[in-house]
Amino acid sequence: MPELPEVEGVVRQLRPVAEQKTITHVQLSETIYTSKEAGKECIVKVLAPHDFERMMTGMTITDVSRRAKYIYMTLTKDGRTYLLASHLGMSGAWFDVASIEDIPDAKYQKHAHAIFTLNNGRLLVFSDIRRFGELRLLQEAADYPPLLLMAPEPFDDDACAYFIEKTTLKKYANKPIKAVIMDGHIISGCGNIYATEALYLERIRPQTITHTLSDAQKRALFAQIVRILHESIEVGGSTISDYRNVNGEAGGMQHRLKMYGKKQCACGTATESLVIGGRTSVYCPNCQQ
């Protein structure tokens, strides 16, 4: 699943191609329509597909930003402001193309589920192979309360203090630290990849119970998370499976990872793994104590 650096990369590339453009036509895939008819929601949430197409047509994209793992597009139409909250899920991707055939990967062409034609003739396309992504049209973030429960951005001045305070609560203090730092209510945007890396670099095992760590250890771990997120943003994020940026390019951080997905540590010890928070956690039994 794309984490904060991957989403930030998409946002930075969407801004110059999407901001101040007006959507002149919207086409959703047959899959979205048939799913809704079957009583399920595929990608487009809450709204009926034809209502989503009608409401999005004529919208002007005034701003593109990121909040945790969400892409926020601020929209205006007829003097009113709206918010399109987009989550990439497991395999979602946005593309800026002249035609669907210009999407560089055939599987993303096949799974183009929302096509937005802009007033300059370009297409903004949301493709999603596994269909766990979201397009949620709101009047404001408060219309979808889970958006208000996300932790501060990890780069905010108060984010570390917020993290340490939350880890003292009973519901978090008795959990493995890996589960805590992957929780978006505690740290925004840190998933399995970067949690694995930060714990390795701080020599902390993922199953370590949170309350056994000192505040100094927690501060050091948080600083490591922030450092790794910054590094990944600068090299375009990690492409482990399906992640692509707006130009269809893979990221570069996967080549710098020290522990995630590794069978052997740099020290020569075979790595071990266990499941924490529903995700496979890899660690070095020698380096991480």
The other form holds:
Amino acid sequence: MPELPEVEGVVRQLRPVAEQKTITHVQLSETIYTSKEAGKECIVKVLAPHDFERMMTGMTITDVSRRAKYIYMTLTKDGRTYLLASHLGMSGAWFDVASIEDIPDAKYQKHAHAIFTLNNGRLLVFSDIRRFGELRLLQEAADYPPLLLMAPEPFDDDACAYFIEKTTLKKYANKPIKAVIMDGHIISGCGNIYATEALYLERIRPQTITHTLSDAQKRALFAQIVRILHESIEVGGSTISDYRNVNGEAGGMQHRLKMYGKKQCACGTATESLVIGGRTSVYCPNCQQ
DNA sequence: CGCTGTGACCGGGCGC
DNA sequence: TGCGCCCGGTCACAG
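Alternate state requested, the form predicted together with the DNA (shown: the form predicted on its own):
Expanding to the full complex; the earlier chain stays at the top.
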């Protein structure tokens, strides 16, 4: 499940293959067509499949960037600017290939849902096994209000202050800290993997009620999250549940995880798990107090 | 009005 | 072998 570091990796790989290219053809999957006909918002949001194909055709990709776990592609066509906001959901992936058969995993070949042909003949393919991902064509971010409500990028100067301020609101103060740091309105891009790791490294139990933490603890936790997100970006992200980068390669971060998915802590103690905010949360009852 | 809880979207993988 | 359940990022909406 791609979190911020994995999405950042995808963006860095997409840039050289997508920027300054023009989309000459778009083909959405039969699944999208039939699902949309049934009234569901399958991957392509708001627009009817044919309208999405028509509007995307002729677009020039001028910029690829990341905002939280969203991939933003800035597009231009006929002198107008657009934004394609794509989210990988649980199992989405982008591939840069010469043909569909070159997608390195059969499951991703089977679930190729949007095929963009570029003016150099290459294909940009959005695949998604569980269809929780999305492709949202907008004129600007403001056209989809949830994008404006996301917390600052964790690497921004004001992100820690924003986090501290939010944690003092009664809406968040009485929640478990893990639910708070995984909330994209508080911190951008920190999902279950990195929340679990940061709490372990700071020796804080995930169920700790937020207001019981001191500001110093909150600052240290935030700094730990930033550090571990950086570390993961450097080593290519975590390969968990089929996540692969644009070249189909695995990342290296999964080998460095100390608590996520562990049955036993490095100290020898069996880990415990509980559900917080609907997500499985693992911690060491010995190391985390 | 604000917050909380629940539903909706899915198929791979695993347990029985 | 086969069936059924669990998992999860995010938003929408009911209460």
